[in-house]
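Read the single chain below, which is given as structure tokens and is the form predicted on its own.
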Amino acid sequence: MFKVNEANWDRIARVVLGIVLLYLGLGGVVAGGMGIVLDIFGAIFLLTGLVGICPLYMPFKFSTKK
């Protein structure tokens, strides 16, 4: 259905960044509204890294995968 448009290095970076952002938001390091924003971005980065598809790349026909 959808073609993977992220290289392995891109996927690893997104998963690591997603975990760090989720830790900061859910771990109570950053509280309040900014903590919620970090949770949302962390979940998005983690999900796109695990799936390998970035929806923002699609309209521009951009891919980090060779």
Second form
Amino acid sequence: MFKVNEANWDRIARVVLGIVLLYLGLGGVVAGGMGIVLDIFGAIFLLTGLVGICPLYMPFKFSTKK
Amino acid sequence: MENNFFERLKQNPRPVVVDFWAPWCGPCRAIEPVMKKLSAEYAGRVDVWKVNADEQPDLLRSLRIYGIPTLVAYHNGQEVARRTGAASPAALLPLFEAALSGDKPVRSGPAALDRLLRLTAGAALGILAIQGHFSGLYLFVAGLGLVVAFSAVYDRCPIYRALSSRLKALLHKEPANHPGA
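Could you please show the structure of the form predicted in complex with its partner chain, as a counterpart to the form predicted on its own just displayed?
Whole complex next, starting from this chain.
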């Protein structure tokens, strides 16, 4: 349905970044509203990294995958 | 007995799919109709041998077969594919194709990078949930971690395979003929 538009390095970077952000948010390193923002961004990075599709790339027909 | 089996395999003019079974094994009986259909379809191109696991324990041990039914595809006497457990016709077809062509079947399921990413993400979510003592939101995170980790290895899980093939068979079941309807 949707074409994968992330290269392997992109996916690995997103998953690592997602885990770090979730750790900062959910792990209680950053508390309050900022923590929630980090949670949301972490979840988005993790999800887009796992599925290999970035919806933000789509309207611009951009892709890191060659 | 063992040497005899391998000798026969080498000398057989056609590729062979060997069905290791036992009379008491329910899943073995379950795949019997599928195997009959496939062996009829591939008649003259691929031979199907049945080996009673109870009668040849040494052979099974030497082939490292620890569960039945196990189907092993041989091309020119060399093993090219094997599958353990009950399966749908669609899942058994690649065995016959592999025996015929001698090419190893393409393994379906997630790619290596996908598996690695999913396992890593699942483990990270699990660790976060442990840190949060599984309370409230963290219980959800733990569940999510389990699902993500399982999605990395679902195709290797015999329970999932058995359940999904049953479910597929149920969904694709042709409507029963009602006499007199």
